[in-house]
Amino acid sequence: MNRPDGKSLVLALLCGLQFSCGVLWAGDWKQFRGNEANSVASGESLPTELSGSTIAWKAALPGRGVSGPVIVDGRVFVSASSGYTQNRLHVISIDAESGMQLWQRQFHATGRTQTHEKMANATPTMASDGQRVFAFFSSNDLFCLDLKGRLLWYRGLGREFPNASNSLGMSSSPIVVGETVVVQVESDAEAFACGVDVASGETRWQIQRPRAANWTSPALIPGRGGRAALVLLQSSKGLTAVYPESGKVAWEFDKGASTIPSATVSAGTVYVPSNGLTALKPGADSVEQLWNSGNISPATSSPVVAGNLALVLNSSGVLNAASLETGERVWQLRLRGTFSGTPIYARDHLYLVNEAGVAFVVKPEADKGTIVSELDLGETILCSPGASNGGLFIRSDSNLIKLAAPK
């Protein structure tokens, strides 16, 4: 037997880690919330000094959505849909550099499309494995296209189950972890949570959820230091913890949680917005509550970590700023307006953009929260941004924009 030179183990190393971690470029903004769910764009350099020179393009969208972007290998996904009762489905690839659309796919809704005004039928965010794309919509239409647009399979999760939808939408956006896609289908008529393979389609596992109206999204605790990755599943009775290969339980919390902003984790504590915001720390089959902060109250968007910080926006666009040691309040930042999406942290600053569409660069430091910039866009923006290789992308109800520090 030829013993491998060193050039063929190397090579060997890369495939495998390739394998066992997907495809992952320099970059990439995978998922709702980014490639953790965390919000945070960990090695970004963003502008930082808003103005009108760092709208380096604007994309035309064909149709309405809240769905935000993910950047996979250079090029953008965003999901739209149209018609009076938007049953048409959109799925559009743009290049990132240059802001010209790559291609663009339509299919029909065989679930339903009723929304709220607010909504639209594309709510959920796409999600990418790094070799497929992954659109899901509030009918619960679920499509795997390949990075040039190619449908590999479909699941009409609305039409296998008729019963699970709500009369103002769908809206909970799908993590993929390894090979399994993981979505969450919860409303009061009927409500589970599936895992689905990435290459076949075919449904690896599901399990029943609490039956109850719920708009949250899974989070992910990765895995790392010998233990495996779980995705956290939210609703109105608590927090449930899931091995994402098989859909078994690890662990469960059951004081109850919000069922609009989502959960997030940073260095293995929880954060979840539970009577306030609740932090805890989970072991190998349970988990401990460290605190809760009953003043700190999350509203639409979910908590983002930064620093030593907690930093959750309430109702009322005031920028809550509390200690991850014991949850007190720190300090607070008004900001104008109200805000739906979930901000996103890269290098020091937090980058939020309000309803009207006004964008807000604040650096969060110990005791205080500066704005450091600030650019009004002028159109409707609902959704959450995303980052990849210097460019913060916005979605608003027409156009995909792209702020980056000017060439």
Given for the second form:
Amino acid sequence: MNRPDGKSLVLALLCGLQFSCGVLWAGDWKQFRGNEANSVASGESLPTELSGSTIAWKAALPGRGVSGPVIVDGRVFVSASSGYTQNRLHVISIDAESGMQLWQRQFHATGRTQTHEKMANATPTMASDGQRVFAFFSSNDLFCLDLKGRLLWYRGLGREFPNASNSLGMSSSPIVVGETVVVQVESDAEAFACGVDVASGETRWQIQRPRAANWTSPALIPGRGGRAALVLLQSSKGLTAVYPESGKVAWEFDKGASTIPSATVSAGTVYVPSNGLTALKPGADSVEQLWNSGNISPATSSPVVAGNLALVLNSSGVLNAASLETGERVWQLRLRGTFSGTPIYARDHLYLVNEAGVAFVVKPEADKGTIVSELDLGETILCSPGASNGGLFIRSDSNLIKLAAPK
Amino acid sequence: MVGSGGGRANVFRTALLLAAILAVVHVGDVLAAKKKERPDAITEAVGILQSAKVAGQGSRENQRALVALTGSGERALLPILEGFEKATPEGLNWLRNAFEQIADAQRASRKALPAKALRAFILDTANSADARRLAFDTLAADDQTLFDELIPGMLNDPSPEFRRDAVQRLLQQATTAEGSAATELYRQALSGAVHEDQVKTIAEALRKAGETVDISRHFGFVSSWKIVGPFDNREEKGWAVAYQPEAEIVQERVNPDAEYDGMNGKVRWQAIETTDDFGVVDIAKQIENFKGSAMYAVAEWSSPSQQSLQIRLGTPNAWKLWVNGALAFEREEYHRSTQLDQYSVTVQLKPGVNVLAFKICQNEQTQDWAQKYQFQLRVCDATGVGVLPGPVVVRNGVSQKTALNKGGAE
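With the form predicted on its own done, generate the form predicted together with its partner chain in the same format.
What follows is the whole complex; the chain from before opens it.
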């Protein structure tokens, strides 16, 4: 019997570690910007040479949406809204392999459905805990279904809090941590965040939030090394870290933050769009600012950490790379068009799609970024994509598209 | 003796048997009656979902009811649709999910839907508009002819979605017609249209053909107001201040001749009329864009009876709405766009003259896009059909006395 070599042992150990952590394992993409809400598709191997042949399938959707796809157990879930007043809310389940629709459920909004024409009622991305899916809409209707489309509970938060709306639309995506789904519902007229029990739909906690329009989504500091997970709630006032099961505040950063792109977390450091980009090192009950870079301003897309770089798309479609250690800009790469969605980083490559539907694969290196390939999908694309089992899932105004290496 | 004794015994046994039979029959009746009293499983489950509560309360009971309904299959489809009528808004979504699951299961097992019964349900306009539309969408997914069969008769349907489809069909016909035939089709379409885009298209075509179209009247916009201001709203602090007109509005004692202390001096109520197609009262243009100010506007709306209607309004400014002195809704949001029917408030109107009062606040933002100071307000039914005020209430030849109208000989 051959003795296992050192390389195999390390691989086996790493695999075991990944398996035990669960969320690090490739496969599912459970919420906006991925399982850890940081836009990193760990372990995913996506096609780098995009072409017509990498379009595995396109599935027609019953309505518009800015929401991105989530993928659970080989099934893609995506929301859509339709109707003259956008009052029809759709939740669609599609087989990730074949692109065949498994089921579609339709509900009616009970909150305000008005949005800016670029947005849609279906702007927040769905979330999942692996057994259930949570669909949230601009109208603040929150649905929980099982993976077969059975309604498990429903909250009409727009009806419960009729002033918590924005005539331009609401976009904050929910985040699931343990037994709690956290939603941020913040507008000029009324603002709150709440933790909802994943099983019953009842409110576990609710906290007042700064009364101001806010389109950001909660970010996550995963619970590791004996430390509890924290959910980061961003607003124009700054960043508030709360315990997901209680809503109790762990720490606050009060130097202001953007109300569109959201914070991201990598290796315990928080990168928040604040006065450009600011890096924060959280402690147990306080937070320390590591650096601030005023010349790197994320526009709509949230920052992504790739290796030793913080990558930020500005309003001119220029990709800026900053050093994670100092925040200094180290290179820029001009892409075409403007971007609404946040890119995905998978295996040394960044995947970006502009609003005109052109997908780019960029290889970010220490001193430069290079466009590896691009593909014009020819459809308006505003969502943040999802990644699962070698497939990149992109939602356009009318289709769900899977890009994968040709078989 | 034995014989006679045996005969008595036989009679006794027969009596016992009869008594037993009667007892069994009676128990059967009681059980049957009890069974009759108890709602069947479908009715019970529909009742549970129909009354689904807010805040996620009772979701486990709802889940069980949902399973019971979906397990009942096709038999539950019509009771579910009938349940829409008295359902809470939460209940509507639970019932919808039950219906869709059953319909999906029917299709998956290649079983036909009860098309005849569903079609009858759709055609009965007394049924819930949402339920009728759900039934229609479900049948239409498998029956391409349904649209052409049913939609033409739905121009004045209580469902805005059915109306929209019927209007769209007429507009398509009008684009291929010419002259008076096209005009007639546009006129027909206008009679059912409740959505802004369709009304605009129709009005443009009719006006081009030389026809008169009163869009404001069509939608039920309130175009005549009395307005007073400006009052101080610098730093947005006037939002929470009940200036004297507001106190009078709440007390239902608005004095149209009163003079108040405004932010720039004495102010009085002034009549303002809008001729805008969509009822926009443009304070910035028709009066002045007083930065950091608040204005009050009141209008009378005569209702022939007590009725529940909707007030739909649009404004980019912060606002409060009172109906007959009672606050109907308020919203402190500035410059997040405006559009027709931006807000919808269901109100109860009393017979006679109702006073609609509006507080509108402008802030001090300096951006180009933050200079609008305007509102539009209409009265309509739940379908969105404009409702005009009823005839002026007359008592003994004298119009009803109101705060704004002191009455006079008709």
